[in-house]
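Only one chain is included here, represented as C-alpha cells and corresponding to the form predicted alone.
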Amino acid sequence: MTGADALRPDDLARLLRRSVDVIRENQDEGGAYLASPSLPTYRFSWFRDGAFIADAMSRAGQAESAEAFFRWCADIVIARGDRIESLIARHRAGEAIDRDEHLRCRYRPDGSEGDMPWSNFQLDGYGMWIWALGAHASRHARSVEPFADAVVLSARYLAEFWDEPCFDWWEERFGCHTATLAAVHAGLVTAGELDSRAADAAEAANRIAATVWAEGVVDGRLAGELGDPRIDASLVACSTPFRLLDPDEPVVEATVRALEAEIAHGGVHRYPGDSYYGGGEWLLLAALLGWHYAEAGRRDDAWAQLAWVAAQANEAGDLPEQVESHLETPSALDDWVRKWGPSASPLLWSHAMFVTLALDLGLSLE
C-alpha cells in the first residue's frame, strides 16, 4: 500500500483484518502483547501499549484476547500486593521513596521484571488498564469479578502517587505530565464504577482535575507538564479517550489547534524538537488525533488520518512505529540505528490504534 489517494475500501478493510492477526500473532500464551517482535528492548509487554491494543482488541470482538491482557495485568499487580501496601504506608509515614522502587511500566512475557535500565517508574499504564478493562466489560457485558481485587489494588496505588513526578509516555521526561493525570484520572474514575472497595478513587480522580485545569492549562490551552507550556501529542488523549476534558471544551480545541500548527500535518511527531529515531512521524499518533477527530465531529479530517496510516503499511501489511519521511532531528536517525537496529515494526500500537480509528469510522472485520 502506498499512497494516501491510491487506497481503496477494500485496502482499508484489509489492512484492518490483518492488523487484528498481527496483534494476535504477538500475544503471549500468558496474555502479554509484546510491543514488537523485531526490537529486541520492546520484546516486553507494557500496560500502557497493553491497554490500547486490548482496548482494540475488545472493539474488534476479540474478547478472549483482552481479558487474557487483563489476567496478565491482574497477576502482576496482585503479586506485588505487599510492594504496593509498603509503598503507601512508607509514603504515608513521609519516608522517601527512590523511583525505581515503584511499580515497573513494563515486564517480560511471564511477569518477570527486566534488569535492562530504563525508564520504569511510569503511572500512565495503572490507570489504563483499569480504564480499558471497564470499557470492555460495558461493550460485552462481562464480569469484572476475576480482577476486581486488582483493580483496588491499582486505585490504591494510583491514589496514593497519582501527583508524583514520574516519566511521560515517551519515558524521557521525569515530572508531572498532563497526560499522565488523564490516565491516572481515567482509572480512578473507572476503578470507583467498578467496586466500592476503591473508596479514595473518586476523592483523588476530583483533585487531578482540579490540578490540571488550575496547573495544566497554560496560554488557553493543554501543558504537557503542569506549569511547563510545552505541546506533546499525548496531550490529546486527555480528550479521547480518557475524558478528562470533553472533545468540545475550548481549552482542547485550542490545543489541538496548537498540535496541527506544530507537529501534526498527516503524520504526527510526539513533540517538537523529537530525535528518537530522528523524530519521524508515529502513526499510533495520527490514529489517535484521528479518533479526536471523529469525536469532534471532524469526519473527513478522521478519514484522512486513517488513509495516512494506512499508506504507510509495508507490502505485508506491518505498520512500523514511525516512519522517516519527515524528521524533526535528521542527523539523530543513524545514531539510533546503529545503537539498537531499525525502527520497530511491527508496532502492535499502532495497529491498535489503526484498528480502533478503522472500527469508530465504520469500518467492518467481516
Ligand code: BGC
Contents of the next structure:
Amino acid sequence: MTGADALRPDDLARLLRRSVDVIRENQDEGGAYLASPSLPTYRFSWFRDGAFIADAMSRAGQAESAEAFFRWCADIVIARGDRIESLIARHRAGEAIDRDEHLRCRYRPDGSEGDMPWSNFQLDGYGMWIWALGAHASRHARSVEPFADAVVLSARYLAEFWDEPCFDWWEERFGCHTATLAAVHAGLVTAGELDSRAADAAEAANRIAATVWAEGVVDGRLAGELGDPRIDASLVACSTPFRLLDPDEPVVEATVRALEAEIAHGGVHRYPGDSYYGGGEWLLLAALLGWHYAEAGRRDDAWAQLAWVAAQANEAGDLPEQVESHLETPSALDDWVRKWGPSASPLLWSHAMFVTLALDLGLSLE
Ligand code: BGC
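Having seen the form predicted alone, the form predicted together with the ligand:
After this comes the whole thing, all chains and molecules, with the earlier chain placed first.
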C-alpha cells in the first residue's frame, strides 16, 4: 500500500482545515496573500496565485478573506488608473509599449512594486481576479459594487491588450499563451456579466475564443502557445475552471491524454524538460488535474489526485510547491537550492488547490 492509499478520511479532513489556516496565517492585514513565506522572492502577492487562493477561501466559507484580497486587487488597479488609460491611448495611437511599462503580475503586500528584475508582464491574473470575484459574488450572493470600478478598468486593459505577447504562468516564456488567453477570456466574460460599463469585454472575449480555435489547436488538442504545439499543464485551466472549453470537449480530452502521456502521473510537471528546481512534480497542478477529472466525471481519478497531493504534506501539514521524487532535469536541482535555498513551502496556491479539490469531492470543513 502506498502512502497515498493509506490516507484516512481524518487525515484529509485535518489537512483541509490546516490548509485554510495556512492561508489565513499568510494573508496580510491589507488582504494580500503571500505566495509563500519561505523564500524572499515569494514574499509577494501574485494576482494569479491570489485569485485561486481567494476562490478556494470563498468555497471554504471564508468570504471575508476572499473579499479582502479582492479589495487589495481593486486598490492596485484603481491606483494605476491613469497609467492604464495612458497605455490604452498610446496603443491606439500606434505607439510601441515596452513590456516593463505594463501592469505587474505581483506586488508587495503594501501594493508597492519592488525593483527586483522579474518577468512582470503577465496578463492572466487580471482576468483571474475578476473571474474569482464573479464566482464569489454569486456563490455568497454578495454585491460587487465596491469592486465595480476596478473590474471595469481591468476589463478595459484586457480588452485592449489581450493579444499582446506576455510571460506565461511560469514566468519564463514570452508569447501568446493559450492558458493566459483562457484566463483573460474568463475575466472578460465575467466583467461583461457584472457591469454594463464593460461593454467591450464580451466582444473581446469572443475574439479570444475564435483565436484559440484558429491558432491554439494542433492535432486535435490545445497548444501551449498560439502556433506552438508544446504541451503545458496549465492548459487544463482552459477548461477547469475557466471554461473556454467544456470539460467533455474532445479537444480537452485529447489535451489531457497528451498530458497523461508525458507529464502527469499522480504528480504533474509543468512541462516536459522543466528545469526550475530540477523540474519536480507540482502539487497545485496535480490538484488542478484532479478537479478537472471530477468535472469530467472521472471521480476515482480525482480521488487519486487528492490522495497524491495529501501524501506530499510534511509533518506540520505544509504543502510545498513541488516535490523532488521525480524530476524532469535532475542536474538542475542543486543550482537552484544553492541560489535560493529549498523550494517554496508552504505554498499557499498548493493549499488552495487542495482545498478546492477536497471540497469539490464533498469533504467538509465541519
Ligand atoms: C511560478 C508562478 C507563481 C510563482 C509564485 C513561480 O515559481 O512559476 O506561477 O505565480 O512562483 O507562486
